[in-house]
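We begin with a single chain expressed as structure tokens, specifically the form predicted alone.
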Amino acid sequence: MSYAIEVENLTVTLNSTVVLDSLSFKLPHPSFLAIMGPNGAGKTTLIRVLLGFLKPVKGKVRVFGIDPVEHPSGVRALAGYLPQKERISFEIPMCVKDVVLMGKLLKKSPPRVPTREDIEAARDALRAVGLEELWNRCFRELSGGQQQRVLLARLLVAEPKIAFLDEPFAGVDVQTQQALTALLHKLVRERKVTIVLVTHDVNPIQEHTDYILLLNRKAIAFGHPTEVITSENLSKMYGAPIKVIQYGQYCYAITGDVHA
């Protein structure tokens, strides 16, 4: 089998705190994975380190093979990442179509000067994500729904062998929700991409995910989601009693006020 992550006794320290502690997990390659956690769970940290941004103090970790504390660069040229606040300047007034165009030309030597074709790519991309018509338009006028869907089609012009997103869904609608997530599980069983997606709340996208990640520091369990979407394992990831009903194959958190 090919694994797209290995982790191995992961563990991670922040200021001296452990944010990370004795992780492990295999990740086949393509498929979706759904990260879980509270705020604090060390879900952004997980993608830091795959990513190799960040250097565990023990443990192993491997992205298709490489080693993202020693070869990160090898990992980033595979790979694409949405985080959870995109520093883009507001002071430059950037058009949509050169948001998009960032995905292919930051992949390229100077002189970046895009190609038709990276054109054509730029338009499919934005076509995929429902907003073709905004090609045009001024990035920062845009909503913040709108702004993220630009970004995500600028990671998916990068056309990326794994893709790391870091809370996607922050200020995008039910509807265009579900319309992201049908368009990332189509990536991983069209394109063949590995999708990785932080989520606090997975009962909207699990019918898409192939695996989900509960942490809280470690791992709490990690499996499909009708193996890991239970009462027990919510209740010891969150500390708090988490109530979960059955609907069809699928089961679903009901949390109340605790972020899930």
Given for the second form:
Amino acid sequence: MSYAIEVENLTVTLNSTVVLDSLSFKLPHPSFLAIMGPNGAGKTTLIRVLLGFLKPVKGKVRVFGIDPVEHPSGVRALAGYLPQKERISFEIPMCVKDVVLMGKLLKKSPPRVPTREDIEAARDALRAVGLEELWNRCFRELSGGQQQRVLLARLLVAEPKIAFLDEPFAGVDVQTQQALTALLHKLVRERKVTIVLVTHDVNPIQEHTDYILLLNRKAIAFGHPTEVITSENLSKMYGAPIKVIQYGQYCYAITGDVHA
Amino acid sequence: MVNIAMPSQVMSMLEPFLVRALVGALLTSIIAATSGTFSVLRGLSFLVSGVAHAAFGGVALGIFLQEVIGVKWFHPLLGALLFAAIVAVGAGYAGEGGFTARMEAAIGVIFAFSMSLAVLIMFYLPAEKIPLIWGFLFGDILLLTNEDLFLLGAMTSLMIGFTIVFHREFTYIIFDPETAEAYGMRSRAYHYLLLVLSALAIAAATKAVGAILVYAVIVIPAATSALVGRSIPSIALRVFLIAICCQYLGLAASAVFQAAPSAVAGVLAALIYLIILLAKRRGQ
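Could you output the structure for the form predicted together with its partner chain, given that the previous block was the form predicted alone?
After this comes the whole thing, all chains and molecules, with the earlier chain placed first.
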């Protein structure tokens, strides 16, 4: 079996505080992984380590067999990324087409001139998220949901082998959330892309995921949603009693979005 | 009472100093459209003022080294460029990872240090050299020398060249540096490149229009255009047009009414900002 991600005994510290502690898991390729945990659980830190932005103090990390610490460019050539909203300057006036094309042009060398194929691919990606008519619009004038969909189109056009999405559903309505999740699910099944998605609330997406990692500095649980989402695991992760209700084969946390 | 110049007098003013002023205004407007636009969009308008005042400290150091220490090769302009680069690198270091507030604080520290250094140095300089330093703060576009123009032209060319080649990279590091880095772009290198280039260009413009008015000519048009622009190229074009119109009107006013051209340009630019801001607020 080929693995998209192999993490063994990973420990990361930030400003002398341990943010990830002896974390281990293996994610087969292609698959849809949701990482869930309270604030400060190390979810974003894990993504940053996988992309080679942060150096672990201990442990082994591999993305498609590549060490992101030694060869960050090797991992980044395969990766797509959608950062947390706070990391993007939404007030910068950019056309939607330029935002989407960014996904294609960043994979090229300067001067990164778009070819006809690049433009066509960007249009296709925007069509895939259902926003083709916004091609010439100003990005900052769109609604929050539309902006997230445009950013997802930017990720699609990069044709990644593995995509990291950090809280892509923050401030997004239920309808958009469902559309985006279905699209991500399709990416895994049809284009064989591994998706790593960080979320506070796994309820709306767990049916689409293959694996869930419950994280609170340590791995609380890792496995198929039906095995992982239990009252015991969630209570352990949040340090507070969490009840779940069962619907079909899945369990749903009835507290929804929990912030520790 | 103002002196109204006759048309014949205006014509006779088309002398080398006026041509230099016209070219200087054109080059400063290009710097405004590039450095000014990127700095304002980045929320770093303080960079312009910080660089201008740090360059003032650099000039003081240059004159001190030449006159007191005897390091003849160290031209005061070299000091200005060196201090501008220090502001850029210092701000860039503080702001790695996209922390604009930290960059502003670092600029403030170097600003204060450079001004303090200038005041300290002035104490040890011969009295006749002091106006040279103050001249940098209150530069006059009508007094541009060929040497100033050469420096301004060189820095403008550098800024244009790098902006043409790397405008996407500069846009990406302002819009979303983390994704740019995650996709393999060297965000950090472009972060420093943009800051250092902008700072050098601003230092050259400061020599032309002075430290105080460089803010008016570079920042105000950019702040005005950012209010209404829908894309970075359209903002840069508007910045250029506002900056050049204000400066040429300033020069015209100086010819007709004997008013200081940069001061007129500054007042005009501020008025345009105010009008656009009011119009935008009414439209909301």
